[in-house]
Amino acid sequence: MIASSTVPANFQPAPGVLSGKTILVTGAGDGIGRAAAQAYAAHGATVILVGRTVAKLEAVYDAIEAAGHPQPAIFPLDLSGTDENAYRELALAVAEHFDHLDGLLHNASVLGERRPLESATWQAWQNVMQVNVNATFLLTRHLLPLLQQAPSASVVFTSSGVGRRGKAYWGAYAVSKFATEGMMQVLAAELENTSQVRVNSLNPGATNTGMRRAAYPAEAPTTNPDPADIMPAYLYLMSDHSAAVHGQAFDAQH
């Protein structure tokens, strides 16, 4: 079991923790990426709006602006995709308009199958390997040289409590979430000492998102906490108040 921190209890972000930051969020157009991205630029950075959706991450564009807040960007992507071009073009076309990277969230995730492994569909495994783990490296390894070139950045990765303790019927999910958890301490290793890049995970424990309703159909979704109830954890490992924090899996709720 892999043991995890939690955002300090007394933390309460200022109105422009993120004022002059670049921050990048994956799935963004819906859920917890959303609620991130709103916040980030709510606290004063200016935020990038990666997605598959054009529609939804139009609508989180569209109440940034409408909010006041600086003016975000859209670079729409389908993680899906298994072509390393693809990453490669979104990492040059952010590098046209932005000289650097403070964070990058890596917040999109499918849910795949809740079945037992004996019965998982090679499909529905790739997809969600390739999603959750290979994006997410994909993404890492491109935009790293825009991370680099932040006088302090920050890389986040999803996490989740079935990828700290594995349980029965997660699947996919579940492997995919323990390999998350071990692509932050890798690179957290790698970067210790060498960079000014800090990498850590975050659980964001039972949300009401739709990723949650599809994995517990019979629960009320009012049993958990709103995704912007939760955005002091994402606030903080985003902020300079995390500044020395790195290589460690924190949890959002307490």
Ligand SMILES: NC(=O)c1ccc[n+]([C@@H]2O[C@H](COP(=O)([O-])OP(=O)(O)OC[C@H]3O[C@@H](n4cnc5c(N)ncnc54)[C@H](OP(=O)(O)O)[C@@H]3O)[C@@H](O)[C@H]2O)c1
Given for the second form:
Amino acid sequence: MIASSTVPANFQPAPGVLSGKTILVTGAGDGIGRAAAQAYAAHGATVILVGRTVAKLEAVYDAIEAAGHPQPAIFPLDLSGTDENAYRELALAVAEHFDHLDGLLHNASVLGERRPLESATWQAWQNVMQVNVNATFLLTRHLLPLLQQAPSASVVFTSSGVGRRGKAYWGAYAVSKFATEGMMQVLAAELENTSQVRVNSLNPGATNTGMRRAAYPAEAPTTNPDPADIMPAYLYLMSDHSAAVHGQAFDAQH
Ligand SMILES: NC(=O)c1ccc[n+]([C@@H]2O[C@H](COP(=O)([O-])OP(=O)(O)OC[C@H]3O[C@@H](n4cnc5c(N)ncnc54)[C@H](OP(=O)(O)O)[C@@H]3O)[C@@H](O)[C@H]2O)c1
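Alright, leaving the form predicted on its own aside, put up the form predicted in complex with the named molecule.
All chains and molecules follow, beginning with the one already shown.
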């Protein structure tokens, strides 16, 4: 069991708390990633929208622009791709437009199969590990130099309750989230005292998104908060309020 903490109860994000920051969000076209991209932009950040469905990214782009927030950027990328060059090229393309990166939210994930390991399929296992773990590693690996150019940068790895305590039938997804926690801890230890880059993990908790509805088809969608309701933790970890917070596992919900 991995111990976790929540954001300070008195944290109130000021309207311009992310002004001047550039933040990349993966899976920015839907669910929690879309809400995070919009919340970051609403609080002053220039947001780099990364995802696989361009039409969804464009809809988020349009909403941010229509609201009068800083103009975002779109970089399509399918994280199921195993060619390292695609990740290297994404980082190079970002570097052509931005001289540093203040934030990286690893949000995109797939649920995969909900069944016993005994009958799990190799193909589904590989895809979950690719999107949830390998792509996260590759993006971190290639974006780290840009993050190190920032005066104070934040990397947030998205976890899950089943990535902190194993649970039957959550298969590759749960294992991938334990790996995500491990990646966060290893990177945090490596960057301790040597870098202005802080690294933490965040478990959103049960949230009303397509993934949650797929995992719990019998559950009423209104049972859980909407993505917009859990944004304080996402804003806290990207803001300078968390500048000294490093190597910790957070929960977005109490
Ligand atoms: N919702 C919950 O209750 C809950 C609980 C615990 C943890 N989480 C975690 O929170 C994060 C967000 O989940 P969510 O509920 O918002 O899920 P979601 O609604 O399914 O959204 C997932 C996002 O990831 C993107 N994505 C999936 N596969 C991709 C790929 N191969 N390449 C690029 N992008 C890809 C999706 O893009 P498309 O829309 O284009 O497919 C979508 O934007 C995930 O890491 C999840 O594990 C969620």
